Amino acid sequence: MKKIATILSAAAMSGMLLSTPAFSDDRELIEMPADVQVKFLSQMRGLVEALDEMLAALEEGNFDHVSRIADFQLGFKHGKWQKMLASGMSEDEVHAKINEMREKLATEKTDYSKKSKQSPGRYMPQNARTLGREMHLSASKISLIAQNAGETPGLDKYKEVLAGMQGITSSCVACHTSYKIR
């Protein structure tokens, strides 16, 4: 009797699975060459890893490390900063360059919506590039908050950094909800 019930149950489940409509993925397709796609997906994984590392640094109360992760791994031109580090420049030297760039950006109107010839962003629609820009801006804001947190950051600084992190993740969610690549 138990064997019959198992068979009937399995048959019913098979019928439900076969009659369930397939998942529909209506996100906008962004086509890019395979080599660019591999680079792009690697960059996206790197961003998630950096966000995880930033959360760990925040948990430890290490706001200096939070700032450096935000700039070196998530902020504008983070690839350029990583190359400078790899070439032997110290983190302090590179961080000084980042802050110089920030000051320059505050006085000049730079259009980051342009497609870079070195970036997978050249394949992205404008809205996807805008989401990426917002993510990088959130990282830059986090870095500044962390740099100015003082020796013993209070709850308000933790909340500001977390709000910035939410700015990063909301950009990620919006992009991944709207787009897929192939």
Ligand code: HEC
The other form holds:
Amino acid sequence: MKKIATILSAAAMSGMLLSTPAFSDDRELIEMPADVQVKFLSQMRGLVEALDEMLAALEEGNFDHVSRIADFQLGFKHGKWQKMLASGMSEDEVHAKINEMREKLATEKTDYSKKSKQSPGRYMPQNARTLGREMHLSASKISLIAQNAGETPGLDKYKEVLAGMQGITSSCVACHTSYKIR
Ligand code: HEC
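Right, the form predicted on its own is done, so what does the form predicted together with heme C (HEC) look like?
The next block holds the full complex; its first chain is the one shown before.
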């Protein structure tokens, strides 16, 4: 006991205990205008909601809904699909469009310098954009698994969707570990 106390006090004196990893914050700062921050954080809260809805749909065994949530709320260009839905296009129409474009969406390069100044993506470093892409890619995989799961999906299909969801959450975690906006 005495020995541990000695080691601890020596560590405290040398400042080690004051800089334990739990309290340090070495995340890289991504700077963006205040109004874009508000938009970005709101989009982030939308992602948690999407995961929550996806788990609920999965628990109900509603794979069709799982695939729609993946594409409309977590997939590539999800903001664009939301706008189409809000403008009155049916879910079926929008989903058919995404399925047609799926490969292109996963491979096309985005020119971020052409993005609007309101777009958080414009301010992201390359590595953060890559993590965002990985997240969209996992969502796209989930959508395909769910669409091809058949009438009565077995345990293997549930496991495949869950693996895809973990692919998504690992992107969330990787980005949150590396970056902050304020
Ligand atoms: C490209 C990087 C990136 C990805 C991918 C990402 N986030 Fe974030 N998220 C951030 C950053 C940066 C912040 C701001 C953190 C800070 O400044 O402390 C944030 C903040 C948040 C917040 C806080 C919102 C608020 O109102 O304060 C939530 C919730 C969140 N993210 C959820 C998620 C979820 C869920 C996922 C995955 C589905 C995800 N994020 C994926 C970068 C990312």
